[in-house]
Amino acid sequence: MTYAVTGSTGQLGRLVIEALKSRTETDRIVALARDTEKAADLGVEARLFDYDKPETLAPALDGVDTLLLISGSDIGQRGRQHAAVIDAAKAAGVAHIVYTSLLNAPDNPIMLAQEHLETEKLLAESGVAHTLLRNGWYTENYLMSVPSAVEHGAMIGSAGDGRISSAARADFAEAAAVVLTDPSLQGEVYELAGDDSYTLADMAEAVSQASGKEIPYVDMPEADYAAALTQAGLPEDMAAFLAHCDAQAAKGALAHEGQALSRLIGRPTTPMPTLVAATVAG
């Protein structure tokens, strides 16, 4: 059995490769990457695989049995890119595709949901056996703001009292490796989220505990939060996207009470305060 991982040099992809190494031989793992030089340190075979160069796709999937399709990072282009990957996988004879979708995708109001649903539909129509990993929020998405919160004495956002059921990126990566290598778990739809939910006020309290400084949470209107992120140096489109996600979190878009993730990995998901403490400690 040969396993291939797209986006292998990205933050999630690297963690999946490492998780796979503990579950199968390294010569059965293929890292698919737009830049194979960046994959040189992964310790597995690397093949050129560029979503925007369809001619690279099917050859890179030669001999691959199971493919992890990590959703692309180009918002607005994913439908086209993922369609090319699915077509190539079918042409190459890939037996099974695992796709990283979005938590509660059919009902999730976050703008990303539509592209994920489009890919889910393409998979359903492809005739290729597939599994959907509907990943919730990575706690790391919020950890990026922790150093700034400590520096400026406040954590800002637009999530109100919305609860966030996030988990560490490594938790989701481990779940992907488990599903990739266990045929009995395949063919399902998994709604994956952290065991414990929290508000951004709770996260601010965790930052306070870890830093020894009083860090309040300051809730802002979506537009004001986007403007603050832009002022902090983020590109306008990214700032607007993050503020949009926060505003939807306020409505429950990032909350989930199921524990499918911890069941897959056989342990509790990594608590938010643990990750906050590690971030503050540097």
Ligand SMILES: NC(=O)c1ccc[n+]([C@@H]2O[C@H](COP(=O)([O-])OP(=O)(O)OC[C@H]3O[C@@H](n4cnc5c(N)ncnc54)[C@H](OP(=O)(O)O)[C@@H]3O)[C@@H](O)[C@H]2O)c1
Contents of the next structure:
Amino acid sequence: MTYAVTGSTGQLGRLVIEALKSRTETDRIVALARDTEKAADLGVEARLFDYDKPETLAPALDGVDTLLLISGSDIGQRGRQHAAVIDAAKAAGVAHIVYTSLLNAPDNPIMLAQEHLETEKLLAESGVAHTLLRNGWYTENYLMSVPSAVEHGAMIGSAGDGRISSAARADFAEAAAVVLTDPSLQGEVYELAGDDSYTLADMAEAVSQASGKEIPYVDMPEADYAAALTQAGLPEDMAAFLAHCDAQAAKGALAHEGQALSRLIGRPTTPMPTLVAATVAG
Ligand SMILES: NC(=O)c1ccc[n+]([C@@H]2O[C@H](COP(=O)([O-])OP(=O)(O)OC[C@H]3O[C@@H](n4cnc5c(N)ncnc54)[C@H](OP(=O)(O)O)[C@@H]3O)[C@@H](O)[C@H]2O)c1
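Please give the corresponding structure for the form predicted together with the ligand, as opposed to the form predicted on its own shown earlier.
Let's see the whole complex now, leading with the same chain.
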């Protein structure tokens, strides 16, 4: 059995390769990368694979049985890019595709859901056996704001009292490796999220505990939060996107009560306060 992972040089992909290495022989793992030099330190075979260069796709999948398609990072281009990957996988005779989708994709109001749903539909139409890992939010998305919260003495956001069931990238990566290597778990749709949900006020409390400073959570209207992020130096579209995600989180878009992720990885997901403490400790 040979496993290939797209986006292997990204943050999730690197963790998946590591998790796969502890479950199978390294010569059964192929790292697919648009820049193979970036994959040189992964310790497995790297093959050129660029979603925007269709001629690179099918040849790189030669001999691959199971493919992890980690969703691309180019928002707005992913429908086309994922379609090219699925076509190539079919042409190359890949038997099974595992795809990283979005938590509760059919009903998720976050604008990202559309491209994930399109990809899920393409997979269904492809006739290739597949498994959907509908990943919830990475806790790391919020950890990025911890240093500035400590520096400025407040954590800002637009998520109100919305509960966030995030998990560490490493938790999602381990689940992907488990599903890739265990055929009895395949063909399913997994809604994956952290065991414990929290609000941003809870996160501010965790930052206070870890830093020894009083860090309140200051909730803002979506437009004000976007403006604050722009003022802090983020590009306008990124700031608007993050504020949009927070505003949807306020309505419950990132909350989930199932425990499928911890069941797959055979341990509790990493608690948010643990990750906050590690971030504050640097
Ligand atoms: N659940 C969440 O909270 C969350 C948050 C952010 C993103 N996501 C989604 O999850 C995916 C993985 O997350 P991540 O944190 O690992 O993101 P990341 O670090 O940005 O990794 C994205 C990967 O996609 C690769 N890629 C981008 N365009 C490509 C192309 N044209 N051809 C081939 N490869 C291409 C990148 O290659 P390079 O290494 O060469 O750049 C990188 O390896 C993201 O791409 C996004 O779809 C989820």
